[in-house]
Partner chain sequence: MCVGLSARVVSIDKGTALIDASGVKRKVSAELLEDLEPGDYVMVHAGIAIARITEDAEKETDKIMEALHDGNGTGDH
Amino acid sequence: MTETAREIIESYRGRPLRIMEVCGTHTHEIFRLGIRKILPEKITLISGPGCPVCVTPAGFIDEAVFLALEKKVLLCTFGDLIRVPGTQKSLAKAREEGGEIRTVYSPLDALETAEKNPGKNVVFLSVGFETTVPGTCLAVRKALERKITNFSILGANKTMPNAYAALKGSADAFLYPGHVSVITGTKIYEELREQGVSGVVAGFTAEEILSSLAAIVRLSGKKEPFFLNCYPRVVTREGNPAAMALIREVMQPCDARWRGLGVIPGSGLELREKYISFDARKRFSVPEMTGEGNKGCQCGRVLKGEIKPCECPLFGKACTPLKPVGACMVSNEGACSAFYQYGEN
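Next step in my check: the chain by itself in the form predicted in complex with its partner chain, please.
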């Protein structure tokens, strides 16, 4: 090996290269490691819509708040969602007002909470992409098997393939999400390559991210669409067949609303008929809540890479990590939060 990944990246002087990372954990690591600071002028990184918190509409938080405060359920959630603003209030605010809200590490912990609290209705806030969905499906299937009737989920799960299609043209190449690819496998990226979409699957250590970026720099020189799996120690072409089968058994595709991007057909997942009794919306007759966020919020354009976070009129003024307006500012993995916290402009 003569040239390191970093040398390949830093010495790039070709045509402008726009690379979109579609995974919030990539965004987080890229900022934490200071990778943007070593990029040459010609390379731009764009933080795409790969943070489930960022793309979850305000109405979902409103539904969760309704369940906690009006229906008095015990909400179990990943910590990521606690501070996300709904139309009126966040889960943190609902907790102050007496809502019972617990952070959990796993959907299976939410199920266990239900088993340990038979007198309470436990609802798990199911956000996340292909990586996280199998855990939810496992919890729901176990609930059915064990006849646990006080457990249900409020779903806002999404899948990535149709999102890539919607983002086509936003970047010259994608840094595909390593842990989504663990589940889905990489065939989809070969199909995208046929459609002219380029990208590489990347892992999450400093070396893995740098070598993936170096791969994009090198392969971009060939002027034809490319795909390379730069995370083969974890990601295979087939993905995780057991996980995919489980998702298919428990859930079916549906249209989904992405905060900032609108409805993307077929990009969501909902419970199948066999498991419909675990849908908290049905069980608790949750009224339709289409709550929209602040009109001035430009999260959607940020997610598509059309503007930088600091070009949003609210950025750093009305909207900061402590008083977030848009989801990209509240999520620790959101582009706006990262720009603000790491002093980027």
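I have the form predicted in complex with its partner chain already, so could you send the form predicted alone?
This part shows the chain on its own.
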């Protein structure tokens, strides 16, 4: 009789195996489905830096606060970002102090806001990975085509491949994010395998997650780098060529600062020269802000897989979802919010 994925996982007695689930949605689904409870002692799941709000550094929040309060722009942002602490204050605090900050559901909503408010400068806070970047690129291209000059973006977009390489020693294998992989395709993971990085692409149902973990268990026994697409019904090798072409047209790679990981070369995206007039940093002469979060917050170590959220001294005490100190407790995809919600300790 063929072993089920659960049986493969539960019967594992090999060397200690550290698996990093990169995607915040995976983190929450693994908790919700009770998958952590069936893992044998030798298998450890680590929550990685796949939450875009979590890896956005304090300096970006400081820049946004500067634009809202000093430059009096109308900021448009996704909801999770509003409560993320900056060095001195969050966007929620800036709003209390008179900053005009609106929640939108897409970059095109922000562009529409600019069209309807020609007397205001509208800035969209563009964070996220390859999944959401095409939407920002489309909004910028439409702004150029329609000659909408009161629209710009403050960018903190990131790409995952170089982050995997930077985290190579943090885990034995990665549970690659299905959402991002739909856009990028799987060729990048084949290239990472050649660099000694192992992992599988996982879906989000119980069966898909268990099958992906079982695949890692089986393939780890070969003691050589591996890659497997365990989400083939959605993810292909080619990904979404049109979306990737749009990204390449509007943006180009740049170095990027990640919360907890520092600057990772080539892991960010910035506007190309053709679209540079839509860069809010240049348009409003935003000074360089490196930013600094609460020194007691251990989000950086959580994102690198060095500690569990519950090992941070602030977790569940000074830092809760109602009064978050760190970004990982703010975001609905954050590891700290997952550990708090599901009571992991």
